[in-house]
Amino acid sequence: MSIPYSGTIRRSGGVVSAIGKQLRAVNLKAAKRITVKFDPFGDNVVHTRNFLHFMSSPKIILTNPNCVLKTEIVCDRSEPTVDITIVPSIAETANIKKVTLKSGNLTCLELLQLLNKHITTLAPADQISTTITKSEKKGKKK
């Protein structure tokens, strides 16, 4: 008598691959400004600093070159926060002007998941532009 297999066939890629997956999904077209505020001497700032590092990478910045990434370093033992200001045209339709993530007890992966859930979904869809070549034009005329 055999025991039926109950479990996954493969192991998951882990936290690093999950962060990579979330980073590939980030789209900042709905964001006007991202302000990351933290106290470097605080207890739970490592994940917020890692999130800031990921947001400052060139591939993420290219999703919206007009988005301003600002860092505020304070020395008042306050909780680390990520403030995201929404583009005014999208803010009118979504009735949201600003999103604040209190990142004191969140991991970097959770911050990226929240960013994708609340900001990337507001981004306008990319329009696919089609170009017609000369040979296609000639084919249509005949």
Contents of the next structure:
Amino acid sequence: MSIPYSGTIRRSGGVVSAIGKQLRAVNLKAAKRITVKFDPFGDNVVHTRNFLHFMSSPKIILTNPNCVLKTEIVCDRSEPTVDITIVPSIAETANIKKVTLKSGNLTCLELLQLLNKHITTLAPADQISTTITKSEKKGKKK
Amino acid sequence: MALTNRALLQTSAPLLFTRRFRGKINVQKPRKPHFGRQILIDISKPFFGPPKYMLPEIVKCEKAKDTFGRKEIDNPFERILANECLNWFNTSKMVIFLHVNSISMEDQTPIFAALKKNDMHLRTYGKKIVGMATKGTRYEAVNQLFTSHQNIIFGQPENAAKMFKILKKTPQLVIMAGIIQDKLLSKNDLVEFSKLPSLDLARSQLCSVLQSAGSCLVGQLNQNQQILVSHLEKHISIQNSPITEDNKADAKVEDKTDANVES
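Now show the form predicted together with the partner chain, given that the preceding structure was the form predicted on its own.
Let us now look at the entire complex, which starts with that chain.
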């Protein structure tokens, strides 16, 4: 007569931990330039601004120091956008030159999820640099 | 035996208090407890409210109640900060609002110092404080900007160009908008304002423009007379100077040019 258990066993940590999870996964190695454009007096720029704040954090910049983050302020009540130009070498293989996210109706979490879906997946795999120690070299010689 | 005892770890004997020894347990006539003990007993007595059948229905509702809802508490410190913020707004002719990207204190301090040297003050106020400060005043439109992280620069309009120069070097601080002499300007307007010359220079330019119309007219009216005067002077100078072949040739050329002008 008992109803089988339905629902989650673990509770979610909320939006903040979801954002944190996405941020930990971000890898900007495939991005050459990120331009965030918004109108400061717009109604729907909260999430874009928060996204910009997260993108400018040192940890994420460290994933690709060559990636330039630019902020553009416009005064013409246009919709906020995030333009990401892909690194040319990866753009050739993936056939994507530019990714544009129109963030007027997107939350910060959704922006990060889209970023991870499109940009992080294009990031090249980490090449493990092998360093040969002196003893190994000697052994090889022998 | 004693030697080995001393070598081993000494355990202290437990302190014993006798409460009861073989006698009956007194339950029917307990003695009055000490005053302090009585107080504790009275404090820790359980309290049972009225029975459920006597409670009104509305209290028995099981829907989720907003027990953790925010209560508006009047915080005097916030009021003081709001006053201070409004003071800054009123005393500074130039107020610039910046969007703050992630910036470390290490990077922020030199900018703060550079602005301070130029008589500008970089301050951070939260959304709530600025809302309290600007409520009912003419600065209310500014609340729209305070949705993420932001800083405010309070200063005088003369230093606008220097401010732009300082902030150009910091990509983490982004200029959004500003208030200059009670007028809210967008970023493009601010950039144009910073490129304007100083007020005295602008006034002198205006004066020169106004004067140029009149002076142009005067010049044009006097032009013919002045040409005549100059030619006559040249004639006199030629006649007075010793007459040589070159002078004669020059005189002929000048006569021809005079003829051209007069015709």
